[in-house]
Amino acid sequence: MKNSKAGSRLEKLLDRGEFVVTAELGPPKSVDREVIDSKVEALRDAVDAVNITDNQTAIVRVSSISTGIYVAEKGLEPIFQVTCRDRNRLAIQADLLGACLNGLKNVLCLTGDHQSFGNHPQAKQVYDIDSIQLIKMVKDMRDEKIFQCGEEIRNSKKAEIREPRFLIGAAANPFADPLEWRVNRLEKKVNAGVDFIQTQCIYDMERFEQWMEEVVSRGLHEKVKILAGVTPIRSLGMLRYMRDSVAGVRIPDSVIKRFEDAENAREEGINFCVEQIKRFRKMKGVAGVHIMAIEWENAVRGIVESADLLPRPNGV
């Protein structure tokens, strides 16, 4: 990776090996200041970069992108989101466009949950393309330096070519069905163009490692950075919420029992947390953490620290 693809300072921190830190913002239901700001005051100098969710799981928040400009104003560095469930090809080369003109450098391609999830099911639901094809979409427009259509991207015929260029990153599970298929999925995403990638809150740790022996196997690690992501328990009630009810998470029984025994289930949850950091860290192949404490953003600074892994580089 000679030239830099989009120069942000998470593109840089990863071509230096560093161990990185990813957090996860979710934009308010409401245009309510106060809420990211508090957020953003609770992760700075703690993380290196910070997801922005778009819509996450079909409920209506503050766009990714704005929300992404205003975290990056603050000081923050976004990593934008962008599913497929909202907008067709056009909508998203236009929001890509935009973004880059506002200074955000890493994009991540998802596919979305289904408005069946959220709070407007009667929707009607777009996925024009999907996160695959997202990636080389956003590949194309940045190397190649064309549209989905093929054009090239310039105002007009003598006009210069103004490319928008991205740190691109998609969503990976080493737990959903079919097993045995999950790695080719990766490769799929990896000939596709992605250069990082971020994991679903892994809990069965076992499977996490086969996983990572398959892809390191194939040498994917050395042509994409992966971010182990996990997600700090608060209490029993959410860790049987996990299981039950959101899809592709899957918990091992020794996980419950461990919680079911604990006291404390926050304390619990922070310490469970930090053992993974520390056992990521020794993985061959794994990049960096991805902490998403949903709506428990100011557990992230404990949990960085207690891994010892402040202070952060700067990103120069």
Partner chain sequence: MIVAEQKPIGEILKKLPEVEKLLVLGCDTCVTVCLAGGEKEVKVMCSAIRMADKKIGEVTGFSIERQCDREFFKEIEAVVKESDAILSLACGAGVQMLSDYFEGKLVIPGLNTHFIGSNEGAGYWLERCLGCGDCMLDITGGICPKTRCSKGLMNGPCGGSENGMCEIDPLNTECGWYLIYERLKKLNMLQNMMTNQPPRDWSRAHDGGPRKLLREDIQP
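Would you mind generating the form predicted on its own now that we have the form predicted together with its partner chain?
All you get below is the one chain by itself.
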């Protein structure tokens, strides 16, 4: 692949202009392989890559990199997450080298949910660097072959090695005010070297369209691939909880009303996701969709199929 950054399936599809589909795969709070295996089978051939979360919601789970290695052996392409919450720059760079050593090619750089939300609220937060600094650090390791301190990564410039190589991802939240500040933050991540963006889950489609219009007006869509985030709703209670308790989520009253009137919330949740994806495919600057079916991976294939996105394209 000419001028490839990582050589991953995800990179190839994005470069070809395919409408990419990624999904979330949360590791278990145990070493029960059957939990991971069942999620792999639910997502196999339905998506192009899977996000392996890094202690999501600040709850202890199997590590993102270890799960990513396991998932790759099962035939799914992983995007391993790295948060700034739990590790300093020494540990993060060591983990990045270890991920590369084991063949992982896609990384998502995140700040991380605050530890007060998780099962160890007394844990000491790290936040040695922030997500924008993390993006820059990964880019310098990949492109300049240097550690964050400026020291050269030994032997990394040899033609037969040329490592580490990662496709660099990050998150974006279009829903906090003011709108311009959210686009400014995205631009900072672009300037730091991000290759693709996955957004917060979207329910306020009008606000997302406004954000995308500003992104396109600045030409940022030509510098980074944007995947729009969706989360299928399973119940009215879940929707209200996300509205009231999940930071960064914005749910209009019209969406609440739609689910209040629905006979079957699960069916309505899937229908709403499918409608969103079909709208995303027509939006300038949207390169794909990221489906965050929280502990509902079995719903993903039906959503992708109903959105006319099966079969998935060949990543070779």
